[in-house]
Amino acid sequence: MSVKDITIFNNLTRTKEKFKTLEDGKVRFYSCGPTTYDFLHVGNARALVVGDLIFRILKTVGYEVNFVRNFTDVDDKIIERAKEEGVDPLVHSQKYIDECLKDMASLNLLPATHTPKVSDTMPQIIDMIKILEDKGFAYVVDGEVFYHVPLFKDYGKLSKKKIEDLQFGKRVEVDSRKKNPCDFVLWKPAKEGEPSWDSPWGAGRPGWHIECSAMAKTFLGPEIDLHHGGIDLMFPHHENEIAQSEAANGCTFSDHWCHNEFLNFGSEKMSKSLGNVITIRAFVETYSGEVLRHILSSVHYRSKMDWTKSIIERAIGEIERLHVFYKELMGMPRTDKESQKDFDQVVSTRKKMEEELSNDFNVPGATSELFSLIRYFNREYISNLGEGISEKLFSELISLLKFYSNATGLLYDNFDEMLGHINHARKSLCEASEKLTDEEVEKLIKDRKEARATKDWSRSDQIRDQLNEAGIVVKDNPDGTYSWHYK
């Protein structure tokens, strides 16, 4: 398979440029995981989808991605918790590493190529201080190794800030025991309680910027094709990532840098810190998985999203959109007749969202392509169900399906049980939902049913006003069957 010509915004540059790879075909790509300390919330899962939908669009383009999607397992908030429930730091995060798969899977997120844990590359870790120590780059106080910025000519390259505009002691405390105000911890002496591995300075444990730079040469080499994470990671993380990388390397890290933007609640930022969370998992529970996802995808990564009800009522809106299509055109009969001009328009329709999803990993751009696709069928061949459609433009739509599925993740094969999940989604909207179990809006819907058939118009009314009021709209169709759904 030919790989198609992607272009990418790269935030080192800050211009939208080819895509280039250090090996024709493929890429290495890494995207900045989780720490494990809590359940996330869905502005971590922003990061997440953008990673995803990045990886998909690598693949569906023609790419072989090597995809390193790392877990966070030790860090001061994980031993912050792991204290107050008085467990093992390591046992707890691995239990909340365990609970973020199942929000990933929720999610639809496909498997990286790799996930690798800070506690299962300590050696790697540990190397790439030695050589940064080695190199003059990192010196050692009391067992602490700290990184020394102003040796790293090319600092800031990536935030655009400047090591002499940095103010510092207004906000945090100055550590006197550093050479510069800038310089940052590689190395920490172990504390009672805390985990700790052995090192060339003692008993310890990483600081966090050398984990990503220790795994991300560990499974894909000294130099990278591309780099994701939050644009609160940019500075300092991927900053101090870069300054480690290169400087231990001898060669530049990443040529190319995404960062999704922020999910805000309400004016702020949405964070743990701020107390204003919602988590994946409770939003799952309550909506579906496919809704969070549909909603991360719905605006492009590089642009803020804020979170309100609207913004749930439209993904809801849009995935029994494209499923009610998918579900109907999958029972539509065959026939002889073709069209070839409907059958151009697909193929054309299918090129517009390969170009979208190829500019900088536009999503929406693609889903309103497909959108237009859908109005025009739903009009031409679903409201006339007795006419049919060809084997031929059957199976080019199929195919148009199968690739937005793949490259995006916001389509399922099995639509009766995803609008299930939009029923259930719509009824957590609903404020009048609760006045009626679904055992009740079936009875009453039956009942209905015979009203209608012994010509009972009073009694047929004053049920679907009943179900009016409960938030039930029942759709009456042709065949004599029912459908109904929440409002």
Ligand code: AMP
Given for the second form:
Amino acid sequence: MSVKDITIFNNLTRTKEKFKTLEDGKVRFYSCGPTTYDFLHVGNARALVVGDLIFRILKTVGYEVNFVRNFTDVDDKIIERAKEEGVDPLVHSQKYIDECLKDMASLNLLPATHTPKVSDTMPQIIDMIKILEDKGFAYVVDGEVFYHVPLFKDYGKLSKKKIEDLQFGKRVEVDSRKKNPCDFVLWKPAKEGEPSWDSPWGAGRPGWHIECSAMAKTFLGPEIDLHHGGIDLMFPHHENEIAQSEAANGCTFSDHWCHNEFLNFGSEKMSKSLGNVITIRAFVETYSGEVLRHILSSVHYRSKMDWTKSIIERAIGEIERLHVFYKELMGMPRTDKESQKDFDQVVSTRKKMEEELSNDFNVPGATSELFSLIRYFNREYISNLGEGISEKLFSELISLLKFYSNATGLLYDNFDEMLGHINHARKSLCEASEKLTDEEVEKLIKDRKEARATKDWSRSDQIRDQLNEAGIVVKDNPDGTYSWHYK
Ligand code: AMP
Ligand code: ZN
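And the form predicted together with adenosine monophosphate, for comparison with the form predicted on its own?
Full complex below, order starting with the chain above.
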């Protein structure tokens, strides 16, 4: 299969570039994964969904992708939290890796090709530190190994920071063992009760940055095509990954770098330390994974986004429209009458969607093209159900929806489950819904049915008003059936 051209905004050059890979048709792609000490929040989900969108779109345009997303399972925060709970740190982090995998499944993330853990990568991490020590980039003080930043001439090439400015900013730093304030830890001696591994520098554990350099090299090779992470990771994490990998391997580390912007809560970034955290799990239980996935893919990955009630409401409405369109299309009768104009419109929408996705992964652009088409077909076909649709046009539309679903990971909930989720989600957003319990709603719906059966219209209208005040709309169909939903 031939590969379509795509462009990516490369943060290394701060320009949009034609994406060229080391090997034709193949991509070596690394994305920094989560630190597993607690349930992840919806901000972390943005980084996960963006990594998955990049993976999916690269596959959609024809690339064979070797995708690595790690789990940081050895870390200060994990050790602290495990100590508080009186459990072994690796048992604690495995528990949250398992929870994270459940969240990833609920967001319809494709499994990465490799999902290494730090605790399983120790020999490779130690090997890389040894190479850095042999080449003179690392030095040892009291069993602690530091990377000597000034020796790496390209330091700052990603974040565009200068060592001189950084040194100035770090004057207050107290660690006098460092030769330069910018130097960072590669290996640290373990303290009592902490997990540790034997090494040439004594029992200890790695600093944070070295794991990604070692994992990328192990699973993708010394040079890779694309590296992704949240924007907060650009400095110092990614800058340090470059310094380690390029010094150890003697070649460019990653040819392209892309970073997703933050999800902010109010005007502040969402983080556990700010206490404004909504976990993926809690959100998905109320609103569904597909609604969260749609929220996170409805804004371009390089734009900041705010977590607001209106963004949630809009996503619920759009997901509903998407599924209802698919369902209604499936139920349309066939006709022999062809409409070349409508067929051409589907073909041209597909082309425009492909162009958007190939243009720096513009998922919102592709979604907007699809919704224009859905509006047109709702107007011309769905409201005229009896007219039917030709087999050729039907197949083209189904193939378009499948293409969109593969590229974006949306449209995966089963229809009836999705309707249940949507109703539950709307109820959660509707403050008036608290006026009636589920049991009271059920009883009123039943009473209304009885009132209508006995032609007690005033009672039926009164119940309808009461339900309406609690945010519920009852719809009577011409065939005598009825349905209800939250506003
Ligand atoms: P951490 O577990 O803190 O290392 O974060 C895992 C990933 O989530 C990293 O790529 C972070 O950049 C990303 N991340 C954390 N908080 C947010 C947020 N509020 N918005 C977007 N990405 C985030
Ligand atoms: Zn990393």
